[in-house]
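One chain is shown next in structure tokens, namely the form predicted alone.
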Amino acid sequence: MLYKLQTIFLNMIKKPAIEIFQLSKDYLESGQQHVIFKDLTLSVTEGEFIVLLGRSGSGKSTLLNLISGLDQPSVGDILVNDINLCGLTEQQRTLFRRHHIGFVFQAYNLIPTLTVAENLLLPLELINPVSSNDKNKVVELLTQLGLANRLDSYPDRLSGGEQQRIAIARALVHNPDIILADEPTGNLDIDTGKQVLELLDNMVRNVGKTLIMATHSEEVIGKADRVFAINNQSLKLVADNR
């Protein structure tokens, strides 16, 4: 009971990392208006682990894309670190994302012509010229992941679990404030999926990052601070473990 009260107090004094106000997203196709969701409101505290549940096509990936600035809402505002992404140009959103957001994709999205080390150095190169300290950071991160012997390997030589661990490392290497993970275990077998989930949870928790994970798996519910379901164009709180 005391621990829960302490956790609630700490959450009260932390500031919001992400604030979503009356967010709606729809699109026109073949003359028909399709509504993905409407009037979503959500506040995510710094250091929180949020899970988004929902069937395929419910809007989980769309919401992550909106939070990252990869897409723009039809209506509403998204504040990340007090910056309204909806008021930025596409170039400004790209620059903001490079510095503040790490994205873990279900399909890994590793560049096949680059080695593991080069894939991890790329987010750093997009911010500043790569230094020896950056290279050391990559080696240290891969060592933590048990993949130090894969520095010079190409993605097609890695297993699915190894590729996903590299994708997680790439999302963390530039030290972003916020990690967004889109079905990070969707292409993995059960055991490997559990390992990747544990790894992502531990790495984010240890450095106090904010994590939002979209998934259709209910295995992650016990690990998250809060769990929301996207259903019938709305967002509903289904578990609060804080």
Second form
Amino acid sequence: MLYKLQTIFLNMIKKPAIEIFQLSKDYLESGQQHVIFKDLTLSVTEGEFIVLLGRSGSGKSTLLNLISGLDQPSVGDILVNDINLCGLTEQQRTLFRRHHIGFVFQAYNLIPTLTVAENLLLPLELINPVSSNDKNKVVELLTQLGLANRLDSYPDRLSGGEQQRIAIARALVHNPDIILADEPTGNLDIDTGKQVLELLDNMVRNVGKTLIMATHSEEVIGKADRVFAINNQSLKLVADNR
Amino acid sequence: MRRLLKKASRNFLYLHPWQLVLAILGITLGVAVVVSIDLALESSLNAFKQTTQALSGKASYRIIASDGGLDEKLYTRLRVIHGIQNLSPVVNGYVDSTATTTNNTFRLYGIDPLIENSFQSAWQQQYEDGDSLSIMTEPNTVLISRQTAQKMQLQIGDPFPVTTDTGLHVLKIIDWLPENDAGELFKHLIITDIATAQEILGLVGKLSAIDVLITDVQTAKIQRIREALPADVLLMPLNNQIESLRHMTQAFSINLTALGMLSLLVGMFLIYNSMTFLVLQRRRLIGSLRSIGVTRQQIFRLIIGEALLLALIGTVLGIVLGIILGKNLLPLISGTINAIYYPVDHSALIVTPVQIATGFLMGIAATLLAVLAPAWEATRQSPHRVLIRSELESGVRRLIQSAAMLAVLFIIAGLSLIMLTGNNVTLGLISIFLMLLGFALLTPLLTFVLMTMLEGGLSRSSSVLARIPVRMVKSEISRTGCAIATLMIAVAAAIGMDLMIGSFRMTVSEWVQASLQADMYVNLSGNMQAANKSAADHLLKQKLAQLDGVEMLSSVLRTRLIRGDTPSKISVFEINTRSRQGFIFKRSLNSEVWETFNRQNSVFVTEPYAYHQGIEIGDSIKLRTAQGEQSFKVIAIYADYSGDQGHIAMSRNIYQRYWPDLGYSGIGVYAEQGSNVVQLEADIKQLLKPYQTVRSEQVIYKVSMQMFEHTFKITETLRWLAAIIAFVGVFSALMAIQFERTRQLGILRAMGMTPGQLSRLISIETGLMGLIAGLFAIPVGFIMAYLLIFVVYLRSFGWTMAFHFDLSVIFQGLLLAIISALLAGVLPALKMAHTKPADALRAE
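Could I have the structure of this protein in the form predicted together with its partner chain, to go alongside the form predicted alone above?
Okay, now the whole complex, with that chain kicking things off.
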């Protein structure tokens, strides 16, 4: 009981990493207006692990895209680290993403023309010219993942599980504040999926990063701080493990 | 089932309209260039035939003489003494109309209106009732095309002033020329009676030719006429004359057709590229279809069916565009034929069903040929493997290796063809095409090797971003290789042609400079048959010799003599010690050659003449004279670039032994050292008639070089058309590449790459592709230039020229490749940079 109160208190004093106000998103298709979100509000504190559940097409990926600045809302505001993404230009949103966001995709989305090491160096080079420290950091990270021997391999030579581990490393390598994971286990078998979730949990939570994960997997519910279901164009809290 | 298959496939095509448009554009442009050249060339070449047929009707033979013309008494003799019927005397020449402010040149055709109607000439058809008699009864009356008269705002009864060497003549329009199928040909024609034509053209007592109507069974009549003709007069079949002119332009036609085929070849790469994209993009769909039991044959038929549909649309559009383009090319081609070969009187595009059918079949065949490889590729793999990306890449690598082996075969075949085909122009050009195709097929492998080396070099650099463009070129070699090959062919063709034209220009420039030994040249053009021309020319020459500051004179008479059964061009020279230096001999000669040339029955021949006629030094040439055939020994072969058929050169001393004096075509004036050349030119002008001119050697040099440039206008135009098609090809390939990479580029955007960085990345990649194309194009262009100079031009025209290396051509070629690639990449780069990252990530 005391522990729970302590956690609530700590969450209260932690500043919010992401704040979403009155967010609506719709789009026009074949002359018809399709509403994805309506008046959606959410606050995520620093280091929190949020899981988004929902059926295919419910808007999980769209919400991650909105939080990362890849997409823009029709109405409403999104504040990430007190920066209102809706007030930024395309260029500013890109620079914001470069520094603050790490992405993990269902299809891994590694750059097929770059080696494993180069895939990891790329986010670093987008921020600053690559230094020997960066190279060491990459080697260290891959060693941690047990993939030090695949430094010079191209992604298509790796298994799905290996590729997703590399994708997680790429999302973390430039030390972003927020990790957005879109169905990271969707393409993996059950065991590999478990390993990847474990890895995400360890590597993200242990270093105090905020993690928002869109998933179908019920297994992850127990690990998350809060679990939301996207239903009828809004978020519904289905579990609060804080 | 078939309907559903088509629907599944077609829906995909509808989603990629720009690739469809580009594929159709490739077919359209390729077909358009080939059709336009065919139409313009055939129209120009047929003009002579049509004019001859329209004017000579059913005449099958023609009696001609050398430039001295025919004595009109011959006509009377043939008709009255020998009783030969169906003869039509003709006097023709060119006059300038001064009826309007703009100068119009007309062909003046003098006819005998009383000749038998059996000739059925186009001009006769309207006058069967005898109306044409009026042009006999009223002197100085003419028939003219109503269309032309209306343009010049003239009516029947209006005066029609014309000028010729003999001065101003005011004619009267008495009626219109018939408005029949030959109407177009009559636009620049005026018809009058023989006596008027003789008077206007200064040909009193002379005829230009006598047309003869001989049926197939009248072989005895041919013999009778031949026996009745003087030794220096020739009876030749009209078809032979037409055919010999066509033969004369054969090499020119083949070279132009080859340029058109180059556009079609480049167009085929475009079609191949677009179809490969459409097939590759549907690998998943094809895989799915194969998984549910669709057979390979069904897939193959599906893709070929689509290609056929695109080919139909593209070919029909190409034919329409070809007709439009042909109208624009016609003046260029006619102009070149006019400048080099013979006068082309009209310029109307004639479109025949056979030409349309040929263009149609060519478009369909080229498309099907280009689509065969991607269609086969689509059906080749098993259903599960077709869905695996890595299978695609390794398949492509195998394809590159096979293409390289095929390339080596093509190159060897091309080289062998050059060595084994003697003087055949067509096979010489085919060998160039084979080699070009070989080098194009080698391009993906060379690109791959070059990119691997560059990658190795960049591995020392810490920048990952610098490596991305290199890797993109390498990893998408199936697509980038094709684009680079397309661009490489176009740039190599540009470099090859530029080097060839440059070498030719340099050779011609040196030749013109060497030939122009005199300080000034007087042009005495005019009708050589004119009775008083010779006397007038001699008088002028005497006066020129007496002018202050004139050291010496030389002269030339350009005329035709009859060698065997055909007229041959001949230049009759009066040479002095300085003008001798104007001859560049192809073999060193002994010092007595000039003495022999002036004293004995001997001739020089030009290099093209020797080549076309198969003549060597020591051979004899037999020419018809009034006293029978005379033999002349060939004692030298010299360089001449004034025409591609060449001519014979003879000393005036020798010429005068056998042929009548026709005066001069030109007189070279050599000024004394230190004399006032400007004053001398002014003095000469005082002696000349209005139609005679004097020009300094510098002016002649300038005019000659301008004419040289003019003859290459058509080549330049066609080369640019091929370059435009190549540009569309590269653009199409880059659009396809960027489309295929949408998701990958979306990831980069998600990782924080700005639109500007993405644009730069794509631009570097396209620039790199342009650079590779340019670098490959340099050696290929060199080889092409070498083959054009030493194989095609030598075989076509008999000209030898020195290879002139021009560094700026190489630089321009490289720049052209890079700029074309960069320009072609602008739109795809902007498109991708501004695609919403979220949309890009959703792309398959």
